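Listed next as structure tokens is one chain, alone, in the form predicted on its own.
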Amino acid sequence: MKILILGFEYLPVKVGGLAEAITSIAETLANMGNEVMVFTPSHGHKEGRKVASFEVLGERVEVYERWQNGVRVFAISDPVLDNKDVYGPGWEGLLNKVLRFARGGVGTLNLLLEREGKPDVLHFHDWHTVLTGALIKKYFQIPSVFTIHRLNKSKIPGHYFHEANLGELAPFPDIDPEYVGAYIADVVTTVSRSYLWEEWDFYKNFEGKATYVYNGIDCSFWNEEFLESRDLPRHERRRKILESLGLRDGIAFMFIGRFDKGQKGVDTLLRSIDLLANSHPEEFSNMRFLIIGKGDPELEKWARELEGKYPDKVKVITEMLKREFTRELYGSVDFTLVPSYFEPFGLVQMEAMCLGAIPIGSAVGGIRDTIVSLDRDKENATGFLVPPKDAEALANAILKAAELRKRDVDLLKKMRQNGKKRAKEVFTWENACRRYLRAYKNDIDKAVGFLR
């Protein structure tokens, strides 16, 4: 099958995980035996050949080719799309970028088609690339798939969609792009089924072709046995690292993620630490937290005022972190912490059940879809889910959680055991493309309304 990708993020580009997503889809399709093409902008990133030049209203578009893991990327330049931020500068500068994708996506493959024919399905990813989607799709009527990776739910001049000679699907001032991308594409998936119910009120408009494809991850880089400290039993690996941070040996929680006030839930948690030190005192002695991560001022300070009042108990990182490292520290804690208030899929229990950090996290979208609770079914749990902004159950979760690991290690060996196994075989990239191949093909079962 020959296959189009549009994606506003493609790696080595990144900003979060939206560019380790559509990389990751791409090549797998790549390896599974289909010809795969990925429109992206540059953002200052040229690398391989010039294959293409052509104006566009008077400015001048470049096309860069590179071949990477079996995927043609085509990196499509000129002076805005060179910026390299990658999500501006600014909201008008990002609006422009969007644009300029489009107009030069359309071209790029105009030249393609003279020399090599239309592609059989169009897949574009999220908001940014949804002119760009339309365009191609007016132009060249290719079936397509729109995979909302998280909704945005803002919208942007219409005037936008003027200048992109796409007026007719803009009748009003102000347009929402998402709804654009899901109304004119053949299919529309997000990325757990359990987020798509979430946000029916968004997607029930599109029923009969919206439905879900999950996300992967890959356990060839979250993996033990690339573990610097992969010949230590665990209880060592974790007193080690505890002790490169400052802290002595204990039950070992780790949250790592974003500080924001919207999604991460990163006060639900330091709401709870609070509850365990005061309700709690003698199991919250043993008990240490990792807390890693940058974003909100506010949520920052309090993270470092909750440090300076437990200064033996928690930690907290604002810096970048190597994957490498975050590896180890993955490899070494008794558990990680995901209080999300929402989360469309989320990487973090994944990458943690890969590396036996067993999840405590909200039921919440993916979150909810991928652990197994072990209140729910104790043969096959892979962690435990809580509901999401409440303080009190996350810190029962932790109580729980500690007192197992003091109580019953053979069920926490189980449980790490059913994690791996569950990331390593359920959600895989190949089961994710395998799904998407059935999209390509409008051969997928879809949200029914009257069926929840």
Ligand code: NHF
Given for the second form:
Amino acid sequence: MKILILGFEYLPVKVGGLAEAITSIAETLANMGNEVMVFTPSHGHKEGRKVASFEVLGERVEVYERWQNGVRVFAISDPVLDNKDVYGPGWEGLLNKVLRFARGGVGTLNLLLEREGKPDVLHFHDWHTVLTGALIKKYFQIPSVFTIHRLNKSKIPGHYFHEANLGELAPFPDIDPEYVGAYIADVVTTVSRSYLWEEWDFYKNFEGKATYVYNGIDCSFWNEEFLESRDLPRHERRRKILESLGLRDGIAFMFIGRFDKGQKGVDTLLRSIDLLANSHPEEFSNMRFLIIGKGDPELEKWARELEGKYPDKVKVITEMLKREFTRELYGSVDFTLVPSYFEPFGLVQMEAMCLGAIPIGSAVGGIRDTIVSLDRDKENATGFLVPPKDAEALANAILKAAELRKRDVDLLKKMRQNGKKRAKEVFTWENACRRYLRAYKNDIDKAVGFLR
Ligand code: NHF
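With the form predicted on its own already on screen, would you show the form predicted together with ligand NHF?
Up next: the whole complex, starting with the chain shown before.
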């Protein structure tokens, strides 16, 4: 199939998990024998050959084409799109980029159409590409799939639609672009089954076209074989890495993620550490917590205070870690904590499973769908699930995990193996793309409200 993908992030330009996901989808589809083109704003990354140059309302737009792992990537460039701030500067800066990308995107396809032929399908990702998707659909009527990686639930002024020549989609002063994207698409997907149902208030408006396609995980990087310490037994790796961070050996729990107040649940974790220290001092004395991330200054301060209170148990790391070092950590700690309030798919629990750091996560979205919880299925368990925003439940799960670490190492070993197998065999990008290919043909099961 000839597939045109639109993404606001594409590697090496990356802000979060979105870039990894879109890039993996494009490359896997190409590997499977499809012809894949990607349109993305340059964000200052103008690599490759200049293949088009045209004017939009008096301003020059240039298009740079590069081959990247079997995919043809077209970076669309103009003075606004070249800004290195991917989602800015500011809200207006972002909206301007969204508008420029729409005009530049349709201009690019218009110019390349004869040379390239018409794509069989258009696959656009997240709300930032909705105007581009809508405009391409308007001029070329290509069957399209809209993938929502994370609902944003905000509105943009309708005049941006009018300026993009999409006035027919903006009958009100403020418009939610996610509604528009889902309205114009033939199939709407999100990245996990649970997230789809958790957000049914949105997706029910598009019943008949809404479905899910799980992300995958690239276990070729998140792989024990590449650990520097791969020859050591796991408990030795743990001792070594904890010592290198200034802590004595103990049962190691790691949190890694953005410190934010709305999603990642670092506050729940900090509360549960205090709970454990107060209610189970003996067990707590044997626990070590690595809290890695940055973001909200209040949360950072709170984490630092906790580190000050329990300096031999808690280590807070707020600088950016190299991916290779993060891999060593996953390959050494006993457990990874993923206390998100919500998570469309979530990468952390997958990376953790690939490297045997048994996840303890919230029973939400992709975390819920990817972890098989010990209390539900002992044979196939890969981790522990707890209700979100519940510090007590998290503290109890941590206690239970620590207890098992002391008394049932064999069970933990089995859980590690189960996790690796599940990540490597079920959540592959090939499986994801097989499903996307079905979505492209609208030959895919849908979410049916009354069958929920
Ligand atoms: O993994 C890529 C990512 C997801 O849960 C993640 C999120 C944004 O919030 O699909 O998108």
